[in-house]
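Here we start with a single chain on its own, the form predicted on its own, put down as structure tokens.
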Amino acid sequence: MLIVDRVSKKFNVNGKEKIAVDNVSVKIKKGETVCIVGPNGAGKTTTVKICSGFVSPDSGNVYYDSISLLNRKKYLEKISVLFEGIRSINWALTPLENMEYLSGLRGIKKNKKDIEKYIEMFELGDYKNQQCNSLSRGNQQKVAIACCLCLETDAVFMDEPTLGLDMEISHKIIKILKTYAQTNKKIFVITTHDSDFIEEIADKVLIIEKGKIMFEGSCEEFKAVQNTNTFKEAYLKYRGVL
């Protein structure tokens, strides 16, 4: 289980104190996919960066199976992270080489068969030996996600994995992640504005505003509260747009 325990974070912005994360607590079970939703600047990415060790909280703590975030080495062994996907890969390397290289950085030795599984999963067979700088934006994003998943950690954090992708590529990535999450019983924590993504993959939704969790529950529960048929309608109604 991933436990976020009363985490808070403030930043100084132009001489003014800004609360980015305000006493956030949540428990996420193994096999659960959680989508974090909210307006820009709500604290979604900061929350994920705290949970993944990129930002230190001012107070509170995060645990994975009783391993504290403060025990940095052991905690980070349990997680993998995707931020700004295409910037996380080496563009001079091929998809195969990126997976070998990034696994090696984590001290994980991958044989060709291990990596080919992810090449096949993301339909990258025709591109596996091409430098990533020659690939389309969609295929670069697939490589980045494949590199993240091939580490096979217990918990995976992703920041807007379908951002900027066309509908076809986005649909394929949703399908892959949904199947992977259900099959491997991993924890996924994903920030996204993609309502189709949320409807398809989320077991739980966290709606964050001004650093606080305003709603925690399933898509169906949120739609019932707002009396709508889709998550997009429910969220827009909640925000006062509909």
Given for the second form:
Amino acid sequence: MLIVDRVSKKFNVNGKEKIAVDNVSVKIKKGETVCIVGPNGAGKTTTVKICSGFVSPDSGNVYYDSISLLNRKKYLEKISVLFEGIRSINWALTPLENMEYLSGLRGIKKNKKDIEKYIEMFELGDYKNQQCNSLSRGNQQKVAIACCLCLETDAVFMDEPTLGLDMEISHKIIKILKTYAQTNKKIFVITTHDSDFIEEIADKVLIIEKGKIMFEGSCEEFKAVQNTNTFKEAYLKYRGVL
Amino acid sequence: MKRVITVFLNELKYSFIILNRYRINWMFGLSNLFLSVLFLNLGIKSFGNYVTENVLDLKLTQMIIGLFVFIVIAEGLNNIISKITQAKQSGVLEQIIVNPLGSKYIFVIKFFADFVIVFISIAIIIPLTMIITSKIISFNIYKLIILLIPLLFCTLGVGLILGGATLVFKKLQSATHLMQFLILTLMVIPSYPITPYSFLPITVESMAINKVFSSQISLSFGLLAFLYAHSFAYFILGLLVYSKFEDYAKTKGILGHY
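I've shown you the form predicted on its own. Could you give me the structure of the form predicted in complex with the partner chain?
Expanding to the full complex; the earlier chain stays at the top.
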């Protein structure tokens, strides 16, 4: 289980103190996919970055199966991240090489068969030996996600994995992630603005505003509270836009 | 240890893949260096008209050794700083920061993997330089390794300090072109026999290689002890300073911003 325990973080922006994460606590079970939703600047990415040891919290702690974030080496063994999407792969390398390289960077020696499994999963077979700089944005994103998943860690943190992708690619990625999460019983923590993504994949939704969790529950519960049929409507209604 | 070896071999493999993929860039880099040596040699030869043959011989020897030391330091520093900056400009830095081995150790491993490539460049440039200058220097390989280790660790220490600083001060990268002048200054500062300048980074390590291989001094136990203590002190300082910069960037949340 991933436990986020009373985590807070402030930043100094142009001389003014800004609360990015305010006393956030949440428990995420193995096999659960959690989507973090909220307006821009709400603290979604900072929360995920704290959970992945990329930003230090001012207070509070994060645990994975009682391993504290402070026990950095052991904690980081359990997680993988994808913050920058296509920017986190090496464009001079092919999809196959990227997966092998990023696994090797963590000291994991992957054989070709292991990597081919992810190539197949993401339908990258036709491009596996093509340098990533010549791939489409959608395929580059698939490579980035495949690199993250092929590390086979217990928890995966992703920041807007379908950002800027067309509907078709986005839909494919959602399907792949859903199948992967259900089959492998991994924890997924994903920030997103994509309502289809949330409806398809989220076991739990966290709505964050000004660093605080305003809602924690399933997508269905949120829709019921807002008395709407879709998550998009529910969220817009909640935000007072609809 | 097994994991460190896997990371090292992985880095080495991909350094070669990238080198092969961009071999034209690498060859142009080597050609630039080669032309600089050619002109430097012409300069020394014309200067040689006014000095005795012994002085000219010494100057040529020092130029070749100096070139070797300069390539090791400049490429070493450049590799570590540019690796950090490139990783930061792309999103790969995140993968390095969240690496269970720790980012500073990943950069140390990358440094040594890159040095293998640097050594290949040196193995091409130095013999060519010897042919142009008609000055053949016999390098005692054991002596070279013994003297190269402190130079590498000291360079790595300085690289980690500067690389760590680029995590916090983003514009530092644009000042790195001035670095070669700093290296040259540190290389020529009189640092042997031991003076206060000897405590500056790189000074005594580069001076020792130059003076030992141009037969101006012999390698004593005292000198070696000082070299190793000096270089490892800078290496440890580099690791500590890098960690401080990384912690500061994590606290301020500026690690991934570029």
